[in-house]
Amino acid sequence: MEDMKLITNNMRNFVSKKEMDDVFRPMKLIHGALKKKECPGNDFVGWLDLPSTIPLALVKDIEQTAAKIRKQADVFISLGIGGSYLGAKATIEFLKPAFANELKSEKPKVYFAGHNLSADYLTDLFAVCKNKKVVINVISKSGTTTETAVVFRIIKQYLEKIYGKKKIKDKIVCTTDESRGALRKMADEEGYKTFIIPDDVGGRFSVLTPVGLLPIAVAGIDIRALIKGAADFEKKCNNVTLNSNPAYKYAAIRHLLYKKGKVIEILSSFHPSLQYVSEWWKQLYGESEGKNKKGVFPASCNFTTDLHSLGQIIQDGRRNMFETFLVVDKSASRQSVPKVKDNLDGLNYLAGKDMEFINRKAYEATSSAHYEGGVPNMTIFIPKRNPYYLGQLFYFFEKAVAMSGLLLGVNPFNQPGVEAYKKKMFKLLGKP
């Protein structure tokens, strides 16, 4: 089976081989700590065999949960922030049909929630689950995430006034801690469904564990080839050389072109599935690598969309950013162009082509114009859209920015930062 592929050919006259061979030096010592798991962090280096040791017991007990809550449910809200929720997120919006919530087929219908403050936003929810049956999903390590908690609070309640507080045993399922924290506590006391997040797995790194394979099971989607996707990448990242290992070879440009300044790194896909897939991206690169006053700031574009906003700036501002292209090579569908007599719009030179086709030539447009405007980029290919691909392109990303912080000197695995705001913000709150 063809693996997804990193291209770099639009990297010349940016970054030489000499300046790769210098910098793979200190990356093969990095190489050797994480697989001794000897590197700062390494209480949170769980992920890193994940994919290939991930019991089948969990599967099966996640699988078959998945199919109890599709069994009984129409709608299905997943709670969770951040890592919590973002993996599924990107997995289903990446793997669904576009309108899947529209269509009438699907069942349940999947909702996420707990990852905002809205009001608004949670009213129109309860809106969509009027007179429908409802099961949720809370996710959260201690249970006192304040978005999560709060939401989960207010749903809670919701069911309870819908099913009857000895009813609602079988509506909620909890993600959570395997001893401690508020929600271990409650869904022990409750009788609640549970499952665990390890405790060597952080929530950015946490897609491949319960708290994304459960909402993903939901959904519809093949677990199992989401992990043998991320199981076979685990073992060519495995690999030490740059050639042979794309999740290297990626965090050595993106260390290289950061110490030449090159500052924000624009992740611009070209398939609207893809949307999800950068902001879980942003996630992981954001909080991984920025901390100590570096890093490199993760961006996102959604083209053509975004060529008609963005564009300008990335064709003629500042020359401080680098660009990596996610492109999938072939699509499910097929829409051709049709001819038409009067030709008003000028598109009979497109007639009987597919749209594909068209977006092909767009992304190779833009690919070659960012270069020559001095926007170095570098592209992954994705082979199609399916659950296979999904995971060998998350264990990619998740190996290359461990390797992106060591080298640049940070811990990639903490997030010290986030707590700045929570502070603030319970002190305004009036948080005894």
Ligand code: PA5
Contents of the next structure:
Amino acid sequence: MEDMKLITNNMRNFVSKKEMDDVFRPMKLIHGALKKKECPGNDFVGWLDLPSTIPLALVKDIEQTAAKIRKQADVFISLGIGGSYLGAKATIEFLKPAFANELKSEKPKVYFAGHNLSADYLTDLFAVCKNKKVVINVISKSGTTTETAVVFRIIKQYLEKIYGKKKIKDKIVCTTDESRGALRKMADEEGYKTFIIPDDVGGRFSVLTPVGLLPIAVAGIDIRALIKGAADFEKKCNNVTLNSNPAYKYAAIRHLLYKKGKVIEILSSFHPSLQYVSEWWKQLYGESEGKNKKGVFPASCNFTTDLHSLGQIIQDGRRNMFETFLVVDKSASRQSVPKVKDNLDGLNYLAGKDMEFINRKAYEATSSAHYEGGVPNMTIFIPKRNPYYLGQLFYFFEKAVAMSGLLLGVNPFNQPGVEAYKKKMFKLLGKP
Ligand code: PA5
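With the form predicted on its own in hand, show me what the form predicted together with ligand PA5 looks like.
Whole complex next, starting from this chain.
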């Protein structure tokens, strides 16, 4: 079976072999430190061997809980923000049909909340829940995140009104810290079913813990295949050569480009289902690298849509960016262009061609045009849209950002900067 691949042809004249060899020297030392868990932030590297060490009993518990929810609920709402939201959202968007919640066959419909403070969003969600059996999963490692906690309080009251206080116990699952935080306290007091977020796994690295796995399983996705893909890449990304370790190759290239003033990375995909994989990636890279006044700014584009909006600035604007394309090699379905007699739209030259063939040519043309326009780029090819390859991709990006952050001289596993707005917001809100 072919793995996910990283292709770097369009780095010619931007990154040399000698530069790669030079940067690989400190990388070897960092590799050793990571492996021994002796690097900065080493109390948060539990994700490193998570795919190969996740207990089977936990996987079974998640699957059984998910099966129960699938039976019981018409609507499932996953509450969480940041790392307690994006992994599951990315997976579900990537693997489920584009309009899954519109399909009759889809049960339960899966929605997300607690990742914003919009009253209208919640009101609209309640409209969807009307006369439906609802089950929720509240996810918060700290157990105190304002967005999630506020929305949980409102939804809990909504459920109590419908089902009565005593009957909501089996409609709420909490994923939180083993012993700390308000959510843990409440779950224990109320007797909710809980899953534990490991102490040594930070939010943005937690997709393969119950944080991501429960909502993903409720959506009917094979979590064992996801874990297996990640476990296979755990092995592959443990190699200490650049050619056999795509994560280290990616980390080395982006580090060298950053040193040359390429301070923005655009993750560009050609499949709308990848939009939230990009959002997950943005958090992973932004929160891991962006500190001490350093870091590549992670941006994303959805092509070909954004070629008609951001294409101009990428092709011709300030040359401070590089691009990483995410391309799905084989689509699951075909849609070919029909031949028509009158050919009024002039499209008969494409007759018989599949849309994905045209999409592929759009990618090839874009990568070549951007390269010639001064935007170095590389491509990650995902063989197919399935959980196994997504598992590979998740692990690849996680391992790469650890290396990349450590190479930059920052602790990739903390996020001190996110506290600043909270302090000001709490002051404005009059938090005691
Ligand atoms: O990566 C992180 O640590 C953050 O994005 C958190 O996941 C996010 O702030 C939510 O935190 P919590 O799970 O504590 O509610």
